[in-house]
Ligand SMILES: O=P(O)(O)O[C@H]1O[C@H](CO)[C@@H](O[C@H]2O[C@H](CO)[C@@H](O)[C@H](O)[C@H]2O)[C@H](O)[C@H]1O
Amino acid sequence: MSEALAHSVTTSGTGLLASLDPLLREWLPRQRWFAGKGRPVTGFSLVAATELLPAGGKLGLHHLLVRAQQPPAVGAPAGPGDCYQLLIGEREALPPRLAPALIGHVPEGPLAGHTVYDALYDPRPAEVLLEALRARARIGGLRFERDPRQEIREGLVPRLITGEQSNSSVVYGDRLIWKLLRRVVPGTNPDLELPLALARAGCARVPAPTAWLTAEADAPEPYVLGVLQPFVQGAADGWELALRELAKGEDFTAEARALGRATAEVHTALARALPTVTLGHAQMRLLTDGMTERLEAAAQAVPALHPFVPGLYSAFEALADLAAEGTTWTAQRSHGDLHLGQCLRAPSGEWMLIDFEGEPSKPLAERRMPQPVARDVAGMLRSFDYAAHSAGTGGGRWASACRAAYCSGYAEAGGRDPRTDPVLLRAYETDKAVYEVVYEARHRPDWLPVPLAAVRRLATTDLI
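Going by the form predicted in complex with this ligand, give the structure for the sequence I pasted, one chain, nothing else.
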């Protein structure tokens, strides 16, 4: 452990975690953002504990990084367990308005007799975070950083967003939005790295980070724990808009085309801001081997995939064959998990992209690897398919039209038309659909038929 944070993992932190242990075992697996669903939590170890408001007062506030011990997922090697960021509030009694935040009543230990809860639901702790960011505070191993050119106004009223999220977000006075990352790893996080790079490159399609939080803990590199950015007021997200238009039987191709243009602009800016590389035979083999490994692991985890494995595998082999024949591809940094829900349409009509974290279940190094931009394009094509499925009959034609319009828009804004490389696009779409099968099986089993329908199509046809 680095000396800087040695004092954060204190005896009191260890005692605190011991007293919370039984409550957290029950509470953590129920959280939408908990990544280890389907496997019991057998214990916790402390990575860091920092007191933000003193314990035992009217309101105590504890920042914890804890590792959840679990048996490994099917096919995965045993590891130390995922590290989660928790902001624990502590009161003698919880007011009724905070009932949804309840973690439990502590029977013994340093907080005995107190009630602990997820403090992000509570305005006061949320204000404490914003104050610390404004002041660029250093508390224990926590580093609250701010872009010195951007001010944070006082008196912004916080409200937690509740929704389908991998992390937790608080909106401050409709001016700023704070994303507290839940499953955290040490190292450069693309959710901060890429928006900072895009802001430096003058790209206005992505909100520029105003402030961020890092922690020095048990690893040589700090953990990135959260990012504050301007809140796009009055924005509608692409998923809601698409569903609304579908329900009305309205055409969405103009928006799909605009989304294609926005994506190409962000890709162009990223290619200018960060290094690009050429992928030859050896690198493409690694890439297609990765796709194959993910397919095999997915088929182990979700048996419904089995019948389609040979057909899906052929999509990856076709790409490996092209590479063996001498085709090369340019790779660059990209969004990494692009779908309609990551696109915001501002009241001006302009589209913005958010959430550059990448696929949360993948290791950081993999998420930061340059890849052909077809990966993001494939993510969006899958998203039109998802939207169409939610609408039921007639959605197929709608999705095809949106997919075509998106690719045209992408080409109009200076990107290469993704349809000119169908083998690459099919391989990435297949990889994404396989990822979605695992994601849905784990998080939203009712949605599993959506990616499974795509898997059936992709396994039996080579048409995009």
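Can you switch from the form predicted in complex with this ligand and show the form predicted on its own instead?
We keep it simple here and write out only the one chain, dropping partners and molecules.
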């Protein structure tokens, strides 16, 4: 463990944050992973500050957990603000190669006269993180943990993945990938919890965590801040692969079937590793009431939904009626936000599932609740529709074939075809499509026809 990693600063963190405040107000809302877009940042409060490389030298490195204070969204209660994890690099002058990482020049305070930047763009700070994970370091409130059975080699060259992400990722020597969670909450994060459980269950469909970072701060439970996992070299992202095959006019049903098998294997392993529960009338009523409330709120936000509301409502009522008649369902831990972009096809042809964080906009307790596996299946079915949108004419036939193949593959490995419970599947797919309508109306209006086409279908039929 190097001397540079022995520093921890908490008492001066408030002064540090005060000096960074005006710069962060401009920089933070521009980041892809910032959740409070459209509302001004009015200030920050410090959760924790830790010095990983000492200030005042050639290179400083500061780890911050800060709450961004903003006016509440329309209809939402006021709260303490979202907590973000920042790695702030500090140099006297920023070399041209780090220009994309620039946060700004600090005029006063502990870093006066220095330039600060997003340190993940810089190989040396990324190496510091890996060194700390290898050494299982304790630095202030930060806890660098690792699986002693897995090797973390020295000398792995880091590179930041700069594509659109809701977090930040660094690849080390094409052997390991570090996912740094940006918006964090205290408690057990499923992005670490579920891969660890799957590793204990011997499921090879999910890369087993090699190391992870937690922080003890202002809450009863630690914050999970990052996860290091094996990097699947040469793997194809499911979304990009589907788009390539579509562009070439190639059939994708064999891949969809294999992906269905992989999903079922993960679900089966999770059901073995973690408790399952039975959902009866009372629990399903709560579930369908939540779906109905989301539909009502969506219809208020997006008038284009109005003609379809009665038909969509019937999807939820049909499920509630089945529950009232005595039908029960098994609920278990699942992926929580499954779509093609959360899947990797290895060079061997095997599919793997990644990113078990769930929908980051939802509370952690909700993301960790057991659900029927139909929720994951519905997410993947919607993803095939989205991919097909890029193909224009003929895309609908492609999506239908992929949806059917995926369900068939799921039945082969899971023992039950999701289509044998059409009422449950329709309700979950409807709930997902309603969410998509609101998202697209707010952020990508050109994509709004995609979920609206699904809404039109789901409002008139119970078939997938």
